[in-house]
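The form predicted alone is given below as one chain in structure tokens.
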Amino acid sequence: MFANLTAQPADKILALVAAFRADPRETKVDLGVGVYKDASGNTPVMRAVKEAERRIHADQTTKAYTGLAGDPAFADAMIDLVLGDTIARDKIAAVATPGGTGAIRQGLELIKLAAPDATIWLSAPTWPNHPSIVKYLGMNMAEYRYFDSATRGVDFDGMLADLARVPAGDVVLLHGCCHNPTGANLTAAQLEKVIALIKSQGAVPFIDIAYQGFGDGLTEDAQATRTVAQSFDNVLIAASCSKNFGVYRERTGILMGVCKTADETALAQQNMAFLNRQNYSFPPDHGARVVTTILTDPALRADWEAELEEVRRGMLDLRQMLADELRRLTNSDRFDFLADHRGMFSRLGTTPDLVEKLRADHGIYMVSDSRMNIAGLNKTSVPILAKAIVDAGI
């Protein structure tokens, strides 16, 4: 049987990790893997996470299953974090998932149950796992223009033109904040126009919010998701705790469904639980319990928010440092977009050949589409990267 298998495409980011590790140059810089790193190159465990785990270890009396949807307290805490009080709780179905990726997968599975012929519209570009999962599930897929490689901003006219072609009943996947891989986000005014257009087309929004707190602040980063949720009868939301809580390996995420009526919520909740049962039965609990402990304890939450703010401001400082250094070296403002982008990533908007030149000549490792992880930088590596960008002719 196994002889009939065909080789799958290699993961480009994992291949990049291996190449970086094998590179002997002391000045090499890893901007590929999408994890937060501090100034020492470490991905630390947050203070509040350590304390929450200590309390859980001391107080937990069982490792029995929670439920197919996970601990209800986790759902309540995450709904409050992402949506606040914008939607009545009885209009929201929710299930815990293995990370944000699990939430995306379960959301697509739910769409497949409810509207098997629907096409999933993805931004061009988007996170590579989005089209990969859609394709694997055998679902219809289309793209809408999003990033302008010339301006390194949103191609808003192109986006509107493409969304105007979306048929009723199709699903439009939007990034809640900190667009991955570009770092370019819609303004509030642009979002309002996108919402009006999607509504007029009769389409359904599906929001992926994986970086809340990494852009302009916890509440600010949730505002787009809240605005969309208030504007439609049905919205799917996939949220991840990997980045903002730093619990990458605990695989902690949630899928939420905003519904029109309480009866519809009950039906969506039952189907979400059914899908959890089919895919992994009960979702993992440790990370979810850590997150719940933090969000429901005022002191822990305050400490978590303070450390998250330090992380956010640190990335903004690195963005500004890089933009300033490139302005100094080029005597131009063409890289100022780096300071305007938000989140962990920015896309340089250059060619794979020049990205390879950065690697070969300067030991700068980034994904071939020129997405770079700003959190992989520090004060020492910023001038190294800036000089490499200029020397490569980007």
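To test you: the structure above is the form predicted alone. What is the structure of the form predicted together with ligand LMR?
The next block holds one chain only.
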């Protein structure tokens, strides 16, 4: 049987992890997979996470199953974190999922049950796992323009022109904040225009929010999601805790569905629980319990917010440092966009050949589309990267 298998395409982000590990050069710099690293290159367990784990270890009396939707307290805490009090709780269906990817997958499967012919519109470019999962599920897919490779900002005219072609009932996937892979984001005024357009087309938004707290702040980064949630009868939201709680391997995420009526909420909730049952029965609990413990304890929450804010400010400093260094070396402002971008990533905007040259000549690893993980930099590697970019003739 297995001899009939054909090789699957390698994930270009994950392939970099192995290539980086195998590189013996001491000066190598990993700007590949989206994982935060501190000044010494470690991905630390956050203080509040350690403390929450300690409490769970001490107090937990059972490992019996939770529910198919996960612990309701996790859903309540995450709905509060992402949506605040913008939507009444009885208008939101929600299930815990294995990470943000799990939420994307379950959201797409829910769309498949509700509207099997709907096309999923993705930004060009987007996180490679989006098209990969849509394709794997056999769903229809289309792209809308998003990135202007000349300015390294949003191609807003192109985006509007493409979204104007979206038929009623299709789904538009939007990044809630910190666009992956470009780092270029809509302004609030642009978002209003996108909302009005999608609404007039009769399309349904699906928001992927994986970096809340990494851009302009916890509340600021949730604003676009909240505005969209308030503007439509139905919205899907996939939220990840991997990055902002640093619980990557615990696979902690949530799928939310904003519904029009309480009856619709019950139906969506029942379908989401059914999908969890079909795919893995119960979602993982440990990371969700850690997150719930932090979000519901004022002191732990304050400590988590403080540490997250340090991480966010650290990334902004690295962005500014890199932009300044490139300004100094090139005597031009053409890399200033790096300081304007937000979140973990920036797309440098160069060719796969030059990305390969950076790897071969300087041991600098970034995704072939020239996406750099800014959170993988530190004060030592910034000047090395800047010099390599200039040496490579980018």
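Positions refer to the first chain, counted from 1. Every value quoted in this text rests on a predicted model; they were computed, and no experiment measured them. Rigid core (definition): largest C-alpha set, two forms, superposition within 1.5 Å.
Remark: with the core as the superposition reference, the CA shift of Ile13 between the two forms reaches 2 Å or more.
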